[in-house]
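Next up: a single chain in structure tokens, the form predicted alone.
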Amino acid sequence: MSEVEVPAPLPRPAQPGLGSVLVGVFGGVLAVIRKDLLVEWRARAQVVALLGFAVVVLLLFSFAVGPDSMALARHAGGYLWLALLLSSTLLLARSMQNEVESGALEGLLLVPVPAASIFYGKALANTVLLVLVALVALPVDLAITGAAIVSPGVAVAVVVLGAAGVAAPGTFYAALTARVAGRQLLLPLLLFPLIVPALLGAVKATTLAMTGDPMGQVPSWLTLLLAFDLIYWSLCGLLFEKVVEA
């Protein structure tokens, strides 16, 4: 009898290395950022409406305070962040609503990248848009209140950190409420209490950037903002997969 030839075992597929995994994750984040910013660029009328809404909110605050120029200048930082906060609810809700209504969210989840990549891509895109709103609203705020920027570097740092502190939990809760009726009301109810500490830090640091910092308090407020940003971005990124797959 002839000997039966035993086929050689098939080689095991090579496991992807850490470098290739990281490249895939960062590639997914950049792809989501590019997609969201491209969508906003094509729908420029909505962006213009959002910027106009922020300006109108600032004007309403100035009318409410009246002709008291000292009070306007003293609270200019608070007016700016309240305008950004109210504008952010429109921006964040729309970013996830478009995905759900067009059925694109399910397609994004089928892409072979972690769900956290989708979250970080959308949160970074929302941060960029919030910074854009701040860059438009800040000159209007200064013109209305008569305040001035004493420390431009501090103001830029506060705007970036504050926008990131709103964008991360805002993107998370927008995904959580995207399929729920009455999401326009539910999103601010969930978001506003969570970001109160970061919002207070942003308001205080912005006020110091406008009025000066003789006591050296700015580093403490920036550290507080950075700490809350790290907490928000870490926890929301870890929990995002459970939210979108529920």
Partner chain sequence: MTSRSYVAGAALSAIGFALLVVAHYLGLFVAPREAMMGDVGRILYVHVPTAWGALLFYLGAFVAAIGSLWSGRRGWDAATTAMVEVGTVMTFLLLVQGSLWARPTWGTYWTWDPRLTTSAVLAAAFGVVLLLRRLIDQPARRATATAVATIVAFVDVPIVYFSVKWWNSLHQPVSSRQTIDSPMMQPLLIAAVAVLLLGIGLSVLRWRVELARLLAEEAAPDLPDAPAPLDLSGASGAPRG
The other form holds:
Amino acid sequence: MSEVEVPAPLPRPAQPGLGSVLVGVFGGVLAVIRKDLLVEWRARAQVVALLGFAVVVLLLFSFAVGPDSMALARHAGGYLWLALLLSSTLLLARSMQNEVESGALEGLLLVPVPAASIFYGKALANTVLLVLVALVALPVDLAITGAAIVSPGVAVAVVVLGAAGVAAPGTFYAALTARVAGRQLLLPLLLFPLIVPALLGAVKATTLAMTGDPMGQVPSWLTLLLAFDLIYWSLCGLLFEKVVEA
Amino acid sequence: MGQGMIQGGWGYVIAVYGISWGVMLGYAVMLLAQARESALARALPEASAASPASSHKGRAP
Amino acid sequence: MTSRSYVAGAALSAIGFALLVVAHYLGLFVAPREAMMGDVGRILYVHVPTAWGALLFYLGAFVAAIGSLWSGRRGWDAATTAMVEVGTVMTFLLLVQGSLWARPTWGTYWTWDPRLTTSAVLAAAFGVVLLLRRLIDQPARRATATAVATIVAFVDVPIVYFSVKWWNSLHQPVSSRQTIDSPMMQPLLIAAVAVLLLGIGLSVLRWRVELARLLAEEAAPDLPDAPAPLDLSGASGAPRG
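Now that you have shown the form predicted alone, what about the form predicted in complex with its partner chain?
Full assembly next; the chain just shown is listed first.
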């Protein structure tokens, strides 16, 4: 047979236990979050432009509806979420564009962490940025429409859950369309129909946070948002590897 | 809405059936034509794909 | 020379159309008037089977998309595309039918009925998958994008339906089960089978077309890397303006 005997079992790089795998995954997620937020921080002028965009959209809504303060206050939640949604496509497209340009994504994929942790890192970073946009847009929205937040806790929960609901499929579709011609149009076209349930839940819950919730409907809307988030954060994480490999 | 049965409305029924049949038949005819075309292209592969390598570049000397 | 799938697709479609003639004849001229809707209720025999068909073919596309993603074979990719397209055609029909039914029944072409709203969202979500497919040149990437977008859109179906249902909890109950008795059931079931066969037939044909397209694309030589710059100098004399 062969003379070249494989020397007796070297101390193999032992199968990493579940614990260290988890540390690796979470470490990867954290590293990607940190990287993305750092990139945004270094290009903060763009973030400021994004915030400005959201504010301008809010202003335009109020101009389109006119000075009817009752109508404005009644639809304040809807305006807020539409402004966030329109801003989000810019944010999401840019976050993925940064990776595709200059082949940064290939480098990122070489890092020995699962592709899913890249997805979760980017999606979480986008969630943070969307929450930031919401934190700026919400006061402007309240000022313009004359609405007021009655239950701040609900508002915070809705903003976080809603931002997460936009960010997961948004990051996913941004990756899917990153190399496609016409992506500026495709991303919103893909994303907007998909997140109709999240939009409904977020707008309803935000409106209830502004008007008060005599019927106790808030929990069911938050549950809807949570369910949407859970489903799409798992599904997109599962499929992300296929998307970036292709 | 009242208790009574809705009267008439045949115009809507005809419109629905007309549009549905029209679209389905149109779609079917379109697919049949396309599928036939591709079936023909497959039946004569030599004619269409015999000299593909040269056909692209051989235009301008 | 025609292939087996061509014959099968054409035959299934023809049988579907023939059964549909029978079902619609029964529905339009034999079945009794619906108790509340009157003659307008006869839209049921085309509308409900279309709705079932649309959902069923989206389900089929979902399964094919998983197959495509898993196996990476172009047959599955073509099947996904075929069924997404057939489902989308049915969904657009569903929207038109639903609007035309809503007008005499509820006095408006559009209501935020969960079913109508869901079909609008679905038409958009799956229609974009077909658009997305057109815009990607590279076969493997296109197959992945199609499959993935189909899976993600299909998972949305129940979420959209229930969210709209809660959102618009004041909608009127649509006439349904309890009012359907056997003389109405018969044309409905025949129509459902007809739409099923028709949809399968059309999917087979569409599958064939797509597969031929994919194979032709594969057989075609790559385009030259650098286009000849001289073409732009005006010598080609393409008329402008």
